[in-house]
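First comes one chain, alone, set out as structure tokens in the form predicted alone.
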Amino acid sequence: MSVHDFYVLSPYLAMAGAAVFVILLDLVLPKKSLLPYFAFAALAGPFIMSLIQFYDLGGATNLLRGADPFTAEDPSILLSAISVDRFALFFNFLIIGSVALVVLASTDYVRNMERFQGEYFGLILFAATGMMLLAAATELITIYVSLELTTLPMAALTAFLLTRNSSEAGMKFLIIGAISSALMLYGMALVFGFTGSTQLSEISTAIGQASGDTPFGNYALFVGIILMIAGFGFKLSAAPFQMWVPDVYEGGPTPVVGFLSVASKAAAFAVVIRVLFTGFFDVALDWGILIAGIAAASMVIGNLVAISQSNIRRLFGYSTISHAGYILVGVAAGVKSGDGIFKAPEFAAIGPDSVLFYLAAYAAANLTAFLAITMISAKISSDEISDYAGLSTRNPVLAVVLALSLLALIGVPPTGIFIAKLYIFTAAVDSGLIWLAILGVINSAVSAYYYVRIIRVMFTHPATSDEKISGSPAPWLALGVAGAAMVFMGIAPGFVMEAAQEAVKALAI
């Protein structure tokens, strides 16, 4: 490996090596309440080297290409396996975020383990490390391993309690992650022999060649796109994959949920787009269908169950399934048919744009609520809908941040997720999925029955305690920033707008 190969790894090194960092000051570290603060200060590492190949990159469109004399006289090893542009910035850079902000609120949740608070943090940075190197994957072989590099470190993560629950939780999640992942290799391995490659410029290049009357235009191709879409399928907790999901959410640690429910999810959506529109955009109008289909049945799913739910942890992993339902909404909406008679495929930038923009709302707007959870549930020791009777007297401020982050959810200005679901459901008219815009925004409509009865729990209905809910300054301060975020995202969008669109850009290279 040249030096320029360490460079371009810097964001990925320096997450892993945090992890490491954090393990190892854990065993001579005396006082563990300082361990969240060393944890949070180490990802200074991965974000200032994010921060760097962000402007180094320029007007280029990868760091592993283009008039860099390290790439001139010495060729990159890396240059088929993963992409350092504008779009996997954007990635590092909520999943960075994302990261702070459960570390934070994790400060006082760990108190009640603090022999294993080490592995804890730690996981959740290889967790982090493996995310974003799926936003950055070009190549069928990098995508697996750092698929399993997710994977592993949250299947520990949400068995970290060590109750029923909690064990039974992280055990369906690593077996149903390994069906997932088994699926996905099949299908890997059958489009690598149609192809003759795993890299997903030649792949793109050798579809672009065949031609047939079936589905994707061969019959090996069609078993595996379909085989590696219902892999992703299961990490995007997206319909009818999503059977893993309410048991996790009950029983994980409520700020892993919260980890869980928006950065993995976002490096899963990083994933697809790539795959999809990098590596199979010529037979996208067959993927396309079966997107919007996947997207149609996650968005009623989601939503219909959700209604009968007490428990708001197994509520929030519906939830989480009606926006994988919205979010597809967008990726289908990337592609358009062309004219003539035989109607290629065209690159439709907005739906992409929509995908990442909601991406970053959402990830606002949920830890916004999984950060107020964990505060509540570490006082009332319960999940129970019905126990947050009351919550407005016992903390005025954390029912209000609560109920916004909800109504947020809902698509209710002035939050971001307004402005994502407007942003989606016009990318889904412009390329012809009126039908899937409609039943989005009546889905969207459902979802504030569950949402709201939240809020008249909390609002209407006597406390069954006069104790206060109370926590330390550091829970607070990534509580503050999340809903921040959350509202200033639905005030003034054009900034996080703007970088979607220009990560976007890549794609289309």
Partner chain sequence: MSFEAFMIVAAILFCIGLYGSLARRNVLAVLMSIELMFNAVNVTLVAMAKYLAPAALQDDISSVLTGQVFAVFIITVAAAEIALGLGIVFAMYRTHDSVDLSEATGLRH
Contents of the next structure:
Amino acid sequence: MSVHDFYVLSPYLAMAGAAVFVILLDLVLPKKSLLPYFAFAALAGPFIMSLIQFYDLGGATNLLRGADPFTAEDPSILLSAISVDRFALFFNFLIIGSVALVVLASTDYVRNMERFQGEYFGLILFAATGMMLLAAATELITIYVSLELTTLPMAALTAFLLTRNSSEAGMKFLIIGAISSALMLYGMALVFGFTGSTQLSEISTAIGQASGDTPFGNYALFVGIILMIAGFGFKLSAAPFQMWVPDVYEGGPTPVVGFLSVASKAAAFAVVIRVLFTGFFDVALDWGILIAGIAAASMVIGNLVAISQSNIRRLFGYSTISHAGYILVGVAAGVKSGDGIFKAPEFAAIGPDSVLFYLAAYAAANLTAFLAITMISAKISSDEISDYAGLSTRNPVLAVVLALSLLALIGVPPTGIFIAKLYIFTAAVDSGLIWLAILGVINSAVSAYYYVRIIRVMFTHPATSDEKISGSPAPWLALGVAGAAMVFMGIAPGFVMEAAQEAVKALAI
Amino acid sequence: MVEGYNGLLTATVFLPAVGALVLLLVVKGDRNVRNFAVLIALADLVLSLLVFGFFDRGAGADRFQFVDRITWIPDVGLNAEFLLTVDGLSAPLVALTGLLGMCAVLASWRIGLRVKEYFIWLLVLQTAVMGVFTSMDLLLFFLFWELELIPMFMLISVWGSGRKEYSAMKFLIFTILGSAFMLVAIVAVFLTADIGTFNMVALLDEPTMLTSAGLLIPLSGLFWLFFVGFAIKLPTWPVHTWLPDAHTDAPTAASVMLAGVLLKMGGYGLLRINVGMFPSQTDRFAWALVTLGVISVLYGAVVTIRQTDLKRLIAFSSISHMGLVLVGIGSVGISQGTLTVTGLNGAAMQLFTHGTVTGLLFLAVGLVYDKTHTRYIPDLGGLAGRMPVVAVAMLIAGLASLGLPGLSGFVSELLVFLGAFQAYAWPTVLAVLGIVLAAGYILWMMERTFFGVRRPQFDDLTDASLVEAAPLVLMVVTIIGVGVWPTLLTDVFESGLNPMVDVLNGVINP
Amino acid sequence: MVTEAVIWAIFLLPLGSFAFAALVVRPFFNRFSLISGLVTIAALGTALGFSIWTLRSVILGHELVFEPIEWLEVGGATIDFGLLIDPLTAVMLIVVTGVSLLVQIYSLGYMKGDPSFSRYYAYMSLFTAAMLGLVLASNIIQLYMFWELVGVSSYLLIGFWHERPTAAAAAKKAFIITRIGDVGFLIAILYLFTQADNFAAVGLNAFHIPDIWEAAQPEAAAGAILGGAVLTWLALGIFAGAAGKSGQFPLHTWLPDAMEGPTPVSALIHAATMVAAGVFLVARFFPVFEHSPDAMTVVALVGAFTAVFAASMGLVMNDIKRVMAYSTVSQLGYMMAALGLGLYAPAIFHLVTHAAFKALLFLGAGSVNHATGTFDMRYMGGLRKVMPITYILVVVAGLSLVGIIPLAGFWSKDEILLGAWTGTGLVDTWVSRVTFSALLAGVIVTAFYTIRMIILTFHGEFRGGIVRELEEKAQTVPARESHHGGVHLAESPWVMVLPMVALGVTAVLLGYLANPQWTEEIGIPRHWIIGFLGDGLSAALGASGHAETLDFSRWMATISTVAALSGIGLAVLIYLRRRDQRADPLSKVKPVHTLLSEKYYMDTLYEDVMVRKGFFKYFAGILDWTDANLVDGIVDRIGWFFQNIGSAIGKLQSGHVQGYATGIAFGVLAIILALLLA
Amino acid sequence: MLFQDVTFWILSVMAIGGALGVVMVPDLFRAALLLIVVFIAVAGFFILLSAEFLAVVQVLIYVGAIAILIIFAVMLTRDVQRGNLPNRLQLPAAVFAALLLAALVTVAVDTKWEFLPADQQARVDLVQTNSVTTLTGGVLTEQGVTSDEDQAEVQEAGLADLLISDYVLPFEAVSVLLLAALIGALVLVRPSSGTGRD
Amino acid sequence: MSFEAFMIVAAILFCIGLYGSLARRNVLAVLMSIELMFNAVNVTLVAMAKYLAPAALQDDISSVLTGQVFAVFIITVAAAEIALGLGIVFAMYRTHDSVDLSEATGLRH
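In place of the form predicted alone, the structure of the form predicted together with the partner chain is requested.
Starting with the chain above, the whole complex follows.
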């Protein structure tokens, strides 16, 4: 590995290093309450490196030396494994941002964990490393390892509380994750066997040459891709691979669940997009239908079941399933049938960029919600929606922010998700998936029902207690930042949207 | 050209929102909150009247005036603009909003629960509605359209009565569902290869561009998608059922705003988008609009007759009256000759007049409810003797509602009928029967509520106080003013509608 | 020559007094409510003066065509407000302002002490203004607007004592039933607008009344515009409106109930002016009607039938005002029938005389009520001695109504009967004959109920008035006009009597003086009013043929007088010498009596059967149920359905992790299968 | 070839039988032992497939580490008495597994795999078998790889080389993963002292 | 001893693992079944490496080792997974007093 390679890997190394740093610091730091701030500060490393890489990238697509086949330079050995491009960097920022907010939000939460705070933050940072790698990975083995690097720490974090619910949730997460991994691995093996490579670019070339009557051209690819999608579907929390979600959301620590719902999901989408659009683009019309179906199922199931939930975190579990559905609409809409005789798939005008934008908007809104829920549940010790009664009097600002985030999740302007939904449904209509767009908007309307129910309870029901709800400055800061991002993306979506559009250019090689 | 930045509309639209913010952050004490809210509402009323008053209705005047235009979302897939402007169609509705906003604030004088919050929502609501009437960018339009939901939902579900939560939720779900359809249509319009804009001015200027190739959804599909969104808001049979519940359980001011301006958003949308942008489809489906309109008129009226709750009664009557908007638009379906602006102008006038009339009805009913604590008609009676001001207001509103000449309702109904009769004679005749039914339920309501023997428990009722009477007087003056001098409005509406009619004539007589 | 401003002033003066009373006196100076009465009277007095001035100008043949004011211009619809001054207008102006003035003066006494005195005068002014606007209107929409305003003032005045449920109900009924007729009128207007392009092609305005006349003339330049069946429907639409206002069968049921209003209101609105507006309307559009024999036939037959039908119900009524109300309906039937036969001028002439004597009758009833406190004739009797002036005046008016020579009613009715007998050629002969027979029969009935009324009221012994009535009926509901409270048998105050005298004089003289039969009297030409009106019509159409007058026919006069006398005789025979006037001898013919006193069960049919049961209970009830349970219910069901589907799917979430894994396996296989099958 | 075929079938029976035992045998301890049998059989497969290094790794990690860990776990948890009972999902699980098997077999049989050209087979075996050693030129010549270029190519090919070149990133990542997993496991077995809430 | 034979045996192994992971109550048995699945994948990968032509065969002979490399990673990750898995199993055992998955259904509906 050359120095250049280390430079390329620096954000990932910095993130992993930050994890180790925090864990070690925990051993020596006398005042545990400062630990979150150190963890937060440690994020500066990956962030700055990502920023430097971002500017370093300039107009090029890939930071790695030798990525451009016409340069005679000594090619980087990482070329076969990852691609540090704008796409990866977009997710770097997204994930680092989410981690930062989650870390800040956890300051109050971890206070009573005493000895194991370092491990808590360390695991979060490890998981973040995996997520960042996932977004950059262009090779199946790397993808697999990165995926496990996100899954296993998350499982540990889910079980972190060692309570009955927490350990049960962790166990469920682990087992479902493992079974999904096994399925995905079998799929990867089939794809590898058929194409003779684990690199997405070579897979793409090989698939381009294959043809047949079965979906995806032949059986190996057919079953292989489906098994892989099943594995990814677990991470995406998309139906029908979604059933673990509500349980884990209910059982896990609140900030972890927020992290899971935002960063982990974003990383999963990153890899799905990367795999589908660079690896399997030639069979895009087949997986397009498949993804559309999964999207539809996720939206419908997520929204319908959410209606009857009484636990707010569980409700958010279903909500996140439905949002996975909306986002998948964007994935499915990324391709459309070409005009030629062979109806070869083509990039749609709006494609994965809508997904990226949605992910950013969703991250902001959902984190806002989860940060607020974290603060509230720390006080009222309950996740039952009915216990949120009268929140508007107990802490009006918190209630308003939570309400705003809920409205954002419905997709009410002027919040980021409105623009994001608009963007995604635009993409769907553009790609001829009008039915999916209509289903999506109807689902959005249905979702209003359960989101608004929470608002209603907060604002209209009388409070059961007069006790004020308060929080320390760090969570408030996190909440403020997330909320501001949520609104900002609704009022001035241009910035993030341009970034997303730049990012996906890396895919269309 | 629709360019530049005038600033008046921005001020008109955002003044209430800014006021709400100041209210939230600065103002303390219920009394100050009320006074401040009134001040803001008054200022906004003045601004909206300025918009209406200075709207140049001369022959050579620009179609769109008071343009505020800047880029909002740059050209990255969604090139949307912040474009506020008014034409003849929207200017009166802006004034109406200012007027009813003022009345709503005044009608809320007695609110005692969470006062500050209440007025904040009320002011935010006003911003949203103003925004709908002035934004000429589909995306911005939609933004305001959705924005209005939240304050109204809160107003109903916190300060309402009865099954307020159910009603608020129903209102919300219906509207969101409708706007969902609308959103799909907006997107599809935007995506059409040679359109690629949300700019409604551009879309209105050359509506035929929508007939160009490359539509993602057939024109008729777009038309109906938009229609569903607006029909729910209007509301049209059979998607009206949210209205009676929402009206009945909303607080007075919310009812006033709901009936007075929120429903108008539906009618405005129909005129602006369905008629303005899809002239060929409007012509093609005029029969369907008329059919729905006539059903709404008659069905609404007949069901109204059965209602025993004052607010519910007015709510159902709104369904009946808003059906006339559809009937008026149906005038587009003439089979021969040249389309005149009469029917469309009637529809637009109906928006305005129904806004004032129903606003007044709800104000009066609100007072009745405030004082008697019941809205159940059989429990009332003989109130005229104790509260003559309210009774007179109610009577005038009722008479306007049943289309009495000299009051505003007559003009709009007459124009609607004149226009529609040319296209669909028999359906119009049926719709005319609606006004007989209107006489029936209005007078029945008056008889049972204000006339007849007064119950002893109402002997100590007091009439409206000065603050309470002020909005009544404001509305009565408007109703009579428009009724006596309708040209004030019709000219403005006509200047907005004439370009549409020209296009429509091109479609009808190719 | 009268100026435009003066004519506008006729309309604006009462409007001003309305505004003054309603906006100034009532809210701020209610203690000095007398002011509003005086202001109203002053305004009406001036208006009457101006009306006379106008009439003079018209008689002198001045050119009174004024440029209309544009009120509303939308698309092709230009609606102007203008003045249409022709003999019909001029005559109506006098009738309206004159009767109104007298009634307002009378009301000073009658309404004295009423807490809503200002309101009363405000409404009365509003009504007068609206009625004058109606009469002056040159545009059909302008006319329609005032038509409706007249209706609403009538509504307000009938329901003036709104605390009384019967009054409120009667007001509502009046408004709604007239509105049903108005739908026809409105549709006629709508139809006219569809022809706007054709009108415009020959330079006409489809809403301008003289232009409509012109368009209806077959020989005129614009002849092709209105004609044939279209013309008939147009005329029938207008007639529907007229029938509603004028209480023609089958829309007559509101008028007797309208007697719930104060008596001066009944005199002004429900006897002299508003109810005659229907007649006026048909007369106004006579140039349209006359070209449609079918429409004319309908008008004639409906009028004739109404004349007899209403009169028959007048036979058995116990309420003095109701007798008069049915009488009014009946007389309006005469006028309608006359118009239907083409007797334009006689119909208007009868309108004028009827206004005078019927207003007087009502004022007399008010006067009687002032003394007895009741309107029920069974509790009156013997008033002849205590209120002789009233008695004389009522007798004069009554005989005028019956048509006894030389009172006013005789002359106008004679013109109608003679015309009906002779025929005008506008309708088939059989129609003329049928109409004539009905009208003649009506004379007998009219004479009978009039004399019955006079005898029951003024002759015999006094039967106790309101005091006794209350005792006997033991009713808890406050009696009507309860403020007149007790019985104080005396002549009414001069402020009430003087207007009655004025009307009495008119009722005596007007008939002959307006239409001298044989010679020119004191400067008035022979058949002056007939000629005047007929010429006016001809002039408007630029044609002749409406001015022909029929010479007095002794035969006809004899026949009608015999008929009248036979009715009188019968009534005298039956009623005059009876001891107990409280049991009506007619009730012995039980089925007939019941049928008549139940008003042919038409109210029952309308209100109980059609409206309450058929419409309200069943039709509206079913629709309401449908709305709540089907239309709205479906919405709720859908919500319920989704929620339950959601719960059902949620139930799969058993908490059992391997179940979730099975879900994944199932999902994979399902996807494989789905893609294979797809 | 006969020997290899026979070995394959023996190993297959071992693997499948062992696997069935793992999922069927009621005694969890025995199931764990049977799991070792399967692991060993798989190691045998690896040898058959010219992946001798992997076979060693298989035995070391699976048998030596994983199986032992599991056995410890089995013994540490008292549920060992209750055994390895099936749950209620037996039937659907069996059905789905069978269906998936059908799909996978179809894949194996019906796919047009791109097999190695016969002339390359020997070279590939050479590379794979010796993936962790560097072969001398003599051995290579013995095996028929004669040209210098080919020799150099085969000599360069090796698992270790791959792990520090093309697959260096996953290699590093997996080390981080191991660290994270260990920390995670460590945290989870910490003494529970009322550390958190739900 | 063809390629398909290996594939089929691996598939059988995989499906037995799947069955076991779905149908066993004991969480350790489930973990063992999951290991069976991983092993099956490994066999598949190695068989593929031996029999099938890799895409980059012409450029680089070492590409024939990709399958084996993959298997190495899978083995390693599996080890990590088991380690963490056992940690969670102990956590669950402490809180539930049982390692029976059918009893760990506190989070539901």
